[in-house]
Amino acid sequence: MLGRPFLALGLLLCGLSAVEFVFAALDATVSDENWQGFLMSAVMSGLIGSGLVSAFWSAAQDRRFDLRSGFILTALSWTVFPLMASLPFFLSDLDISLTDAVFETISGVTTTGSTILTDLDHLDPMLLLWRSVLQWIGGVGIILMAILMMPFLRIGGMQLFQLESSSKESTLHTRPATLIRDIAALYVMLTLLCAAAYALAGMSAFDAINHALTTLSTGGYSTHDASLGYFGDARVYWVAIIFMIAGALPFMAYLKTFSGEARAFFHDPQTPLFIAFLAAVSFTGALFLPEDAGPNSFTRVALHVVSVTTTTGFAAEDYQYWGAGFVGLFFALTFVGGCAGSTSGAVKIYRFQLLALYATAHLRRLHSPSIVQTQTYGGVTLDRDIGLSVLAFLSLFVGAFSLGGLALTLTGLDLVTALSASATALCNVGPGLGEIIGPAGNFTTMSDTAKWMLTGLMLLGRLELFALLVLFDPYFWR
């Protein structure tokens, strides 16, 4: 029964090997700088992957896939795959440590976007494309995990989004194979549209492709040290805004729309609030932007509000110079996130909505103890299990953020840097606050201990906490 997760991991590593072989060929043709590293990585990934497939092939005959297998597969996929995918960085001419290579890769696959690399403008283009592809793969993996795995694992209220809860009138096919095919096709289509829009906005073909890969995945890796500020063009900013929002919307709503449910986005309780929230914060922020901050106030504020809220992490300038109020605003936005079933991280809109519903119900019970209340969300009746799941997630989230910040201060970081680093890693956002890891900095000067802590927090946040922590419970293995 437990052989199926290892069989799936083997197939995943074989797929990684095939992609690395393609990059080896491209690098040998285009830049001839790091093709040996890609080739060696492909061979190692292929050997391990094929070995797992051979060892556990008999598990393919076992159709059972229980809760324990789901947790193991989720944890294996998001730990072993990034470790193997870090080899092209480690074996390249970047001359970076294994710690830095793993940090960069985990940050990419989890679509966090924190980086230890500098001088991106002169980096081997195939390495730039590799880190963009890692974010793109991580983005579609996150969508599939959120739709197929997280409701099954009943983590943090995600059971609300089980496929069975779709309306009976829906014409959407919910078989896993069909769903995976449709999501992949949609993801590719949106990425191509984003790349075309960037090209029309003035980007080169290479920049357009890379930024499209990291915009839809809400990852935020750029091909330039100045991120989107390198282009300084409002057209580029608005393409980024539109497609960052597109990546943070529920992908099931896209599929329902294409299957004939024209009002699928309006029927999803997350989407209207999410869009209204982004618009309200952007307009309000533009009103309070200092007069000496320059022109295009709404565009600049909206870009950074959308970037941080959707956990993308693109930046066009250092917004810390806008004043203390904006520093506090962007720190708060770090925790918000997009919709369930999207590529974004953090707490996510639906959990705030559920928290408000349960808080309101509790408030009413205080003054009317005998009141009978039936809470619903998106047409689903809320039960005690969902409420406990959400509250447990939020409690553990706050605890992980606080302990992470405390642990980082012990490595010598100041309190602002430590807390913002803990938040940006756990929420998979990217840039933090302060001189070191702010929008104009990066994580290269941090100690190896701090980087491994942040790597763990990135994985913990991406796997919705419980999917990873449950493996440390002795009762899980009994």
The other form holds:
Protein chains: 2
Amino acid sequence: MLGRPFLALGLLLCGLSAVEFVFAALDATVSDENWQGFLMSAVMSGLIGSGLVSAFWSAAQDRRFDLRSGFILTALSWTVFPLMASLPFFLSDLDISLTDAVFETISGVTTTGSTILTDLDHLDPMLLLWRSVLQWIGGVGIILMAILMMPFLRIGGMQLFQLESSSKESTLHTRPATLIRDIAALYVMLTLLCAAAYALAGMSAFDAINHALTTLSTGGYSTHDASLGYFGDARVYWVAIIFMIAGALPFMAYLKTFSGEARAFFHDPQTPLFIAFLAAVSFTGALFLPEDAGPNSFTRVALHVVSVTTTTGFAAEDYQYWGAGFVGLFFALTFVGGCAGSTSGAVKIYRFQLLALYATAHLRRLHSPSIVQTQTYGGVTLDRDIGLSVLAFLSLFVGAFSLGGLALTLTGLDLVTALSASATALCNVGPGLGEIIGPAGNFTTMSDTAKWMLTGLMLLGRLELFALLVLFDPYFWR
Amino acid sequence: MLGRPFLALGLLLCGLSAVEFVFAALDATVSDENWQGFLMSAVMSGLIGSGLVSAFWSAAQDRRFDLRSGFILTALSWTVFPLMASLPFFLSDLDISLTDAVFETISGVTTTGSTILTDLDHLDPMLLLWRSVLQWIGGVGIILMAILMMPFLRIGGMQLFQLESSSKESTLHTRPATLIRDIAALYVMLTLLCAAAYALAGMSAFDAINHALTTLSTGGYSTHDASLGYFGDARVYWVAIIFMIAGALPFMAYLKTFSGEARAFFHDPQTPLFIAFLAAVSFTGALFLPEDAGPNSFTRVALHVVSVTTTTGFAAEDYQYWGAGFVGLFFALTFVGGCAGSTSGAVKIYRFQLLALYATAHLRRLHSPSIVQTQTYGGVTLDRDIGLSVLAFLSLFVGAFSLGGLALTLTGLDLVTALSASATALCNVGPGLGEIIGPAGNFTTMSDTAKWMLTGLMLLGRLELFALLVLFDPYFWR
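If the one shown is the form predicted on its own, what is the structure of the form predicted in complex with a further copy of the same chain?
Every chain and every other molecule in the complex is listed next, the one we just looked at coming first.
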């Protein structure tokens, strides 16, 4: 049961080691500040990784890959990998605690984007790039997991997106290895496009690369304390808007489009609603922006609406000063999320659509029990198993958010900070509300207890709760 | 379809008219302030009520009582009845708007207890008694609905509590008419006991009667602006604690106890957990009360924990000053509620138990799909229908709370006020958080828009969402 997961983890750590070696070499060349930390991290990741690979090499012969191995691989790669990847922070000249290093790394790979680092503008550029790369790796990691693993594990209704069922109406027939290659190529291509667009919009090459890495992954780490506000340029904002949306769309639809299915995005039930929702909310919001908003009010509202809804978390200004309604709006948007099979977190569009379908069907069955109802979503017939999966997900999601918020108030945080911190971590968004962790704030002043709670919530949200919770069922280990 | 519901509504309004006549007579004798308002209300209720009864008298012959009639009767009696019952406020010397009169009445009959009235200590005593009686009527109304109607309508998992299934292991076999008589007698008896206990604890006869009416109904209206804090007496607090719990226990268990099933409360899966939860939270809370708390710290914490959890809403002091953790705690407790088949609102204990059971079963099925699981709750075998009912309820409950909170921020309220107002209305608790509607606050300064939203949320919560939402399904009316 454990062989193949440990082998896969070993390979992941070897890959991490290789990247860290590159960073050590680059740092020695560019800034000469933290190459020792990167080098030590590379050696440690390499040792553990190659040790695991050699110890479990025989498992590669084992063709069986059962459910439990899937869950264990998922949990291992999203905990051990970030723990190892936090070493470059911990061993750097930042002089931060292990708690802070782990918080920053988990916030990175889960593409949350909450940060405990301040004075980003004067940080070793290689550390900034490391943060961006962590988000970028986490982004492609979650896409692959959402497409290949989650439907197999039947997490939170993701069985709807099984490749067999979705390929029925599609021209796409492909093996996992081909799919991984295609997704990775697409992800790289979109990132390069985004970087080029940022550069054209006026960013320096370094800023363009970093922000491209964190835009497409809907992560939201920036190279400046002022985030995108540093640039104050509508062109930059629009590049961000377009590529945050690009990262929050279902990646299978891109592949289908390239393989000739021209209207793939329209066939997906999520995309049209998602785009319409963003446009409607941004447009309505712009109408209510205070008078001193200036000519770019639609751009500014759209930037932040898209940033929070796609769970990216870039900010160009503190939208809490726009009025009470906007505070409520952004709190609500925190929970929305993008499409399934993208880099974005939170509840996601399809679950709202399924909730509406099941709730309507349930209402109808209440007053007319004999009615026969058959419902489909994206060509798949909905059964009670999918309904239970989605509704159980929603109930536990809210439960995790509530318990997280309650626990955070017990550490002494006010209600708005605690609830928004719990929400922003669980939904992998980034900024919260209130003075401490608002869009202009920072998580550095939080207690270590609170930081560990938030780290747990980020992982719980990123792994759609159930992929992590199964491990706590004693029966799992029998 | 409409005959029997309108007949029943007519009878209810005739009953209301009779009570209002008594109030007119009493007011003319006691305070001579508002007897005209009571009299006019009595005449109007009487006219409409007797009109409905004579128009639909023939429907009494119709023995069929189908699902739709049940939903229509439920909705009619919880909207038209309170609208008519708000007239004594509107026609009184209080000089309040229709919005305020309806808010106060709906808050009363739903046993919420949020108030827009100030200077209660100098109000016409008959108006104070009218408020208390509204809560008391609403309390027994919801018990009867929860026992006789909700299981039949299969709302939110209430089908678990169908009389046939619960009577299997019970000595209780009874017709609805007998049951109504027994529940009413029990309710009156408990109220009298409570009033006697309050009087013994030092309350005046008038205060004892009013508070007994609003304690047992877990309503929370008081005759003083300072609520129970006016008395500042631990004996009063303990009477309140005991009878708020009494009102939040499953009323069927009382009847079973009286009919000889000595351990009925222990056989009910909710009661032991509910009591243990209240004790554990109160005890833990008392440990963390600030140092200036004085000797009665356990009493003071228990009073407010029980008050909020049972959805009563009495307050003796502003617990928001106890610290950030308490603010989070009381916000969370708002959602808990008491047992099914009681006067309390909110999510209720059995739904948390069912969520835990279904979530565990779901987790187990994720990693071991071939496992055969049979689960029971209180002797009833759980099926997927009950699971879908409960989970759909929980998801929509959270949806209603969130949309309510968002809509309230759009009226200009800060996030804490908006979220806690939405929660306290939907859960029928009473006080919210923040300076405006906190335990020491009042809803009078809210905008009319906000008041109507809250009125809607109170009804939605009291009718367990689905009993109201079915009416908005176009298919319902075919």
